[in-house]
Ligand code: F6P
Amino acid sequence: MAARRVGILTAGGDSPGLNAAIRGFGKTMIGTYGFEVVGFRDGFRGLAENRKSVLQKKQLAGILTIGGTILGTSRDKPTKMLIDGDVRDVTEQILAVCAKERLEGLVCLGGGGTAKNALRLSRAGLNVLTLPKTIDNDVAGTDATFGFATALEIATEAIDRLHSTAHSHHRIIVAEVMGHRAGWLTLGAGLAGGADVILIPEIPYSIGSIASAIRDRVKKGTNFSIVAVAEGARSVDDAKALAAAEARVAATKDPDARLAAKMEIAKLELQHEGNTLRLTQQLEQLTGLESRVTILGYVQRGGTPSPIDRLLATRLGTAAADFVAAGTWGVMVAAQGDGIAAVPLTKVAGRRNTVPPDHAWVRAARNVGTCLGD
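May I have the structure for this one chain, in the form predicted in complex with the ligand?
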């Protein structure tokens, strides 16, 4: 009798721990349940193009500690894939590939965007299951996403290292941290690294408040400061412009008006490096302290996963295999406390886990005298 088969892909930005999850899932599927595991290259694009290989135990060995993803990844969406200059919906093509390959279902390792794409495929009739990965920690329905713990270590070490040079030169150093529209990484690294100012998307900032906090430090004899700024952090005015554009998307069904508002959102999202440079220049002008900027960028996503991420990814990957074998589909495999939960994709897609303004980390930052820009 032919072996039962399941597909797997990684989608969205890469994240430390992806290989650990692929290994945990693959080894359990093959070793415990006797399945064949079909790995698709480069996310949903490779699936649509049926670029695959049947994963052997040998390919799953030795990858636990390796960063990135052995499968490759992309940000392509099944419903809007750019092919030869045209944007196409390849959902039917994907369903045909899965049927041809005799897959019982598809496991997608990704963040919030991948959950949305998986839900669309599920509604089109495909058995799908997702695992939450991202350094941003912004996936709804799970306590944690793999990749976050590693990125937190990297960003914290960077902030640690910036202290001695900022101190020696009596400078302000602004460190831009990733995280998309969530402040977890910046807040966590800023708190752990003792940043003097932490700016996150959830708390719009006023330049005046930040400059005044830095001037207060100077008055007390400390003539350097470290500012940890999330790439998604915004001034009060920019935050209002973003909220207005989002309200326009929600309020209109007119395709042209929606497209215009979406393009404005994309523009506001893309200009984070400019915002960080502007913030740095403004702080130099307002405080008289020489100011420098460090954009941490992709080093936060690269390299070997931390033990916490290896554990989380292995836990989630092996649990996903149990769900597949039991025929549980249409869910995200989530970490909740010490346990694992199957959270319906309808409760994950389109939601974002952001930092609540009264979160314990926010209170702790305020209590140790960190300026949060408000």
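Mind pulling up the form predicted on its own next to the form predicted in complex with the ligand we just looked at?
Keep in mind that what follows is only the chain, not its partners or any molecules around it.
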């Protein structure tokens, strides 16, 4: 009698803890439930092309502490995949691959975008389950995503190290931290690293307010400042323009009006590139302090996952195996409190976990005198 089979892939950006989750899921499926686990290379593209490998226990050994993903990843979408110069919907092709490989279902490790793609596949008739990974911690329905804790440690250490240079040279140092639409990583690292200014997407900033806070520090005898800024942080005016364009997209069903609004969003996103450098230059002009910028970039996503991320990824991976064995599909395996929950993909896809304006971290930052730019 043939063994029962399940597929697994990683999609979207890489994140610390992916291999720990693959290991936890694979070892439990193979050792506890007797399944064959079929890994697909490079996300949904590898699935569509049936680039597979049946994972063995020896392939899962020794990967707990390794960064990245042994399966590879990509940002390709099943409904919009570029193939030979054309954008195609390969959903039916993916369903055919899963049928050919006798898969009972597919486990996808990814963030918010992966949840959307998984929901589309679920509605097309495929059994799908997801695990939440992202350093941004912005996936709805879960208390935490694996990858965040490691990135938080890396970003905090970077801010710690920048203090000595800022203090020695009497400079403003602006550290750009990842986070396009959610400020958890910047807020957490800025608060833990003692940043003097923290700028996140959820709280639009005024350059005048930031400069004033820095000048006040100088008056009190502190001639340096650390500014932690999320890559998606925007000024008040820029944030209003983006919100207005997004509201137009949501409010109209007219194709031409939607296209015009989407083009406006694309224009605003293009204009936002290099924002951290412009912010640094503006602060130098307004304060008279020499200012430098450091962009942490992909270093935040690489390297050995922290113990917290290894633990979380292992918990979620093994729980995912339990759900698969029980036939629970169409859900995301979420960390909630001390337990695990199966959150319907309909409550995850299209939603984002952002920083509430009254969150405890925000209140703590304000209470210790950190400028949030507003």
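Note that this is a predicted model, so its numbers are computed, not measured. Residue numbers count along the first chain shown, from 1. Rigid core: the largest C-alpha set superposing within 1.5 Å between the two forms. Only residues modelled in both forms are compared.
Once the rigid core is used as the reference frame, the Cα position of Asp256 differs between these two forms by 2 Å or more.
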